[in-house]
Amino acid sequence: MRKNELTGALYPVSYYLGLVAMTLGALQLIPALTSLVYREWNILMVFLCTASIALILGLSMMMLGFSRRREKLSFGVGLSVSAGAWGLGMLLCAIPYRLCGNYLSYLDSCFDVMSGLTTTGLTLVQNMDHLSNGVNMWRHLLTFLGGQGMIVLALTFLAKDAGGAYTMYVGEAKDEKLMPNAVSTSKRIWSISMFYLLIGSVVMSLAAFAAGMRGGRAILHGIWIYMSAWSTGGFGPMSQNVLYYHSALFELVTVVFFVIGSFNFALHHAVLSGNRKELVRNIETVTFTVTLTLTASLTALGLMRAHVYPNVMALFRKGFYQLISGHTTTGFMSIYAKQFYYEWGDIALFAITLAMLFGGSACSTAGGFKGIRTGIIFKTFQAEIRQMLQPDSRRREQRIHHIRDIILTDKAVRSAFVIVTAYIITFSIGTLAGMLAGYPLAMAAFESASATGNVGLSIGITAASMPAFLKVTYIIIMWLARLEFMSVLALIAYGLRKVKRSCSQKYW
């Protein structure tokens, strides 16, 4: 890309980043309204001020690139916009966190924002049990937004012929075409999410009432927990997370919602359009069933050998709940963090670490390897073994079923192996960083798997007291894993190219 192309690309990039900033500023009016209703005047002023900052910045950036907004972005630049939007979003959304008084530093605030936007759920917040309603609304709104995607939300406000929309959509680790173009697909994703939000909030509020909560508090908790469940985000309004409610019904309802939330948006679109058979035919639901059965069996075996829980009900509520929460990359917990390390034993700990890496579905709110990649890799091994045993005349094309029958090409196989390898490398780096910080291998691997899979289960490492370099490492890991590496790498390459050309021209 030449200098004039790089410079020219800055104007449409400015427009789209400005649109994201404007969107985030407008969203802050929701926690501001919550603070107004509950008379939290200091928090209200925080959100009004930070919303104004985001809106003014966003408007300025949009005006700078307004005349060039319809220009087509190259694929690399489009990916860079997606990655840059998440970086900008983190910096802007961390400001109200820092000003609210519940975070020890701006770095801790950035950590929690990235954790929320990537639907991870690890947190460094202080005095969580006494957070204001406005801040709690912002925490859960961020994880709900992150599940659907910031770019996806921003694209819903654009016209159908917006330049570069598809490349930005793909840059947010989504490549399903529910509708003819990226903008209409984004609108469909949000319509699906809002449909479930209405139903889920009512059901979770009723579950909160059944658990003993009353009035507006039950409604707020119901909305917040639903947002985290659907977005597989794992945030809770109380420090004990789901354990706080002491209700088997409440836990069961959350399982239903976070399992549904871990499914592909294309699958939701197909089922809501009447194609219910897709639930049992889709490669991702089949793969999820197999990996969940495998890891759940290992977890049960490990817990029974360790004699941790006395009966089947306890095994389900304390063992299986954590396992499926980890596999769907939700991160809800009904036990204390340290119990993983001191009670579960090596086999169960290995199983849940593996489940967190497997993750949910592609183009969903979940993280991890994704079911479609795990399924493709299994199909590839199956095909190779068959080809070794059968004569050439009996070889045939490999197919998978994902909304439709798809021929398994070499390109698809390579892509699956590359992304899974990138996840494994990232997980290994996170594990090494944890060990360098002084934690045992099992603890470091568990927490790294949680960050890499955008899960949120914690074994006790994530805390405000952990070293700053580990906080930064987890932030980068969560960012990379949520966007599935390519858009972040494109942003880095784009920045390095600009620096290289600038230095080259200055030298000459």
The other form holds:
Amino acid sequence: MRKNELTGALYPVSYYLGLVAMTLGALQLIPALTSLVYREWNILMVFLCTASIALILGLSMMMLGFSRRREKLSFGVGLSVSAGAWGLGMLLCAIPYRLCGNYLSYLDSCFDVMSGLTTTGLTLVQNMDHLSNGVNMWRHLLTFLGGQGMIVLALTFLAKDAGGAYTMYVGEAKDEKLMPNAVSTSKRIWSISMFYLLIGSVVMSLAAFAAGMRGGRAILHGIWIYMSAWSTGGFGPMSQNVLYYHSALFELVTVVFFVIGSFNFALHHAVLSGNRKELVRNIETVTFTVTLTLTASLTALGLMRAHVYPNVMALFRKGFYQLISGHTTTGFMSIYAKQFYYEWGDIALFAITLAMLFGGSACSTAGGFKGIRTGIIFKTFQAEIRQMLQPDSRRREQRIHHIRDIILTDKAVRSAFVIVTAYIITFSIGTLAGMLAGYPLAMAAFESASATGNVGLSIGITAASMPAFLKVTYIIIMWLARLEFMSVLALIAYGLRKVKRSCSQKYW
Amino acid sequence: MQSKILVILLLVLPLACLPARAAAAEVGSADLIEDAARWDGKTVSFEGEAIGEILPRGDHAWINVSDGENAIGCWVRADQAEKISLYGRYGVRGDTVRLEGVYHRACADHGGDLDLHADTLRVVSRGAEEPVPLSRPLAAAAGVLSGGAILLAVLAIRRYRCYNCE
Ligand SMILES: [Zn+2]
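Write the structure block of the form predicted in complex with the partner chain for the protein whose form predicted on its own appears above.
Full complex below, order starting with the chain above.
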């Protein structure tokens, strides 16, 4: 009976994973088209090969499970599909990287795919300044898609087969319900994103034009930088990242887009529906303002004490830019990675490391603790202290404002503490791994915070020459952090329960 | 009298040139980034491939020059930049240029950019279009695989044509 249940679930699982593979295959036609337009024949062939592989695999898996696709998936199976989709997606999307010749190994390719899909932005690509337009399109497309969530993507194209959809959706860590069901929520997310994609690409292309770029390159760079900014990804088409453009206006426009991208989709929905006040009342925007002010002041203090920058403009364009890029977990850089280590000094590095861990808002493309959790934890501390000062007074219920006033339950507080603790543990393990690889504490902590917060700022550790175990560690950290731990823990717990149950059946 | 002046000139000129030459130490991008304080404000000589494109700013322009490790932003006069005919990108090796000028760790004029304000720009060697030759095995594989994918897609659509009418 139980065995049947497990093997029976394989069919719908095969169907859903096949759907993900097929979608990823179809998406590779976009970089293929880019290569065709720019006559990059070899790259075109690479993408035709890899798109076909993904399509063949995906179609076969879908056909296998087609007749039983509507069967309801249990919670555990839904989580497994979500995890499996990430693994399969990473392996499939990395093939074109490996074949294009700009990556030294398949592991490096997988690292970059995971970095893209988790909207981190750390990269191991070689000779980036001579990278083909096709591969650049694929890199930025991955980071854009990662921002929207792979499962959401599959759902949008398959509104009718929403059988086990919601379970998978919860596994994607975006459990905000804008609309009554997962499919319309994901559709809403996509329409918000497409709306911004259109406007953003035009504005960003104009900024590239103003920076001196011309023709197709201005448009391509505009689209790519927009995709990267909106999804708080941090990839750029040139090795100097944002520094390449040497333009204050260009930098300013990216700030606008990545700050918008780091806001909660529920907030976008509220504001776009006419509720402007939410922008100043929401617990996450309030928390963001407070933590940004704190870490920015600290960064400025550190940089000024060390006399790193000659004037206020430089302090703003270098100090504040890297800080807000880190805080929104974007990872655009207008300085060289090593400059952090050689010039910034401990105070500024501490502030930016902290900012990367705080991160952006929940239900956005950003990573880190998320504003809502930082806010809840702060409120809880406040209440505890008030209780200590006036032990006789009756405990008042705590409220937060997120779209509407919400009474803070013990469950919500516990969940905030648990997840933030999980982030801190992961950050510590990543730091330890960096130190084991021989890097000093400040560097190891910075790069670990960058991976844990899905940020993408680098202090210079991330390079093709770093040890393989560190690459694997960062891959796992980026993935765990993106899924906010709980679905992965639930998956492990589900697996253990299954094993335990089958064992007890055997012996009893 | 004239010959005396000539002799003096011949003696003095090399001396006058020497310190300037000696000051323009040859540096790599790694030196400029990792040993920035040492080179800050000094006249340096930097060589690399011009990449991307020229970014004009009135009578000046930005060019980004890569020595293979990092690309460095160089602030040059527009007429200097005109000497460069090819900028590196996919399938193109840009002109190799040597720049001499003052290096800034964090330039006060340019928002704290790490940059080099070039006095002179010399094209050391011309770049070239280097089209990547089409790999035949890859093209063959692409043909076979996309044929297979299309075939399978047709098969799947035929078999499940009534996908929406259940
Ligand atoms: Zn300058």
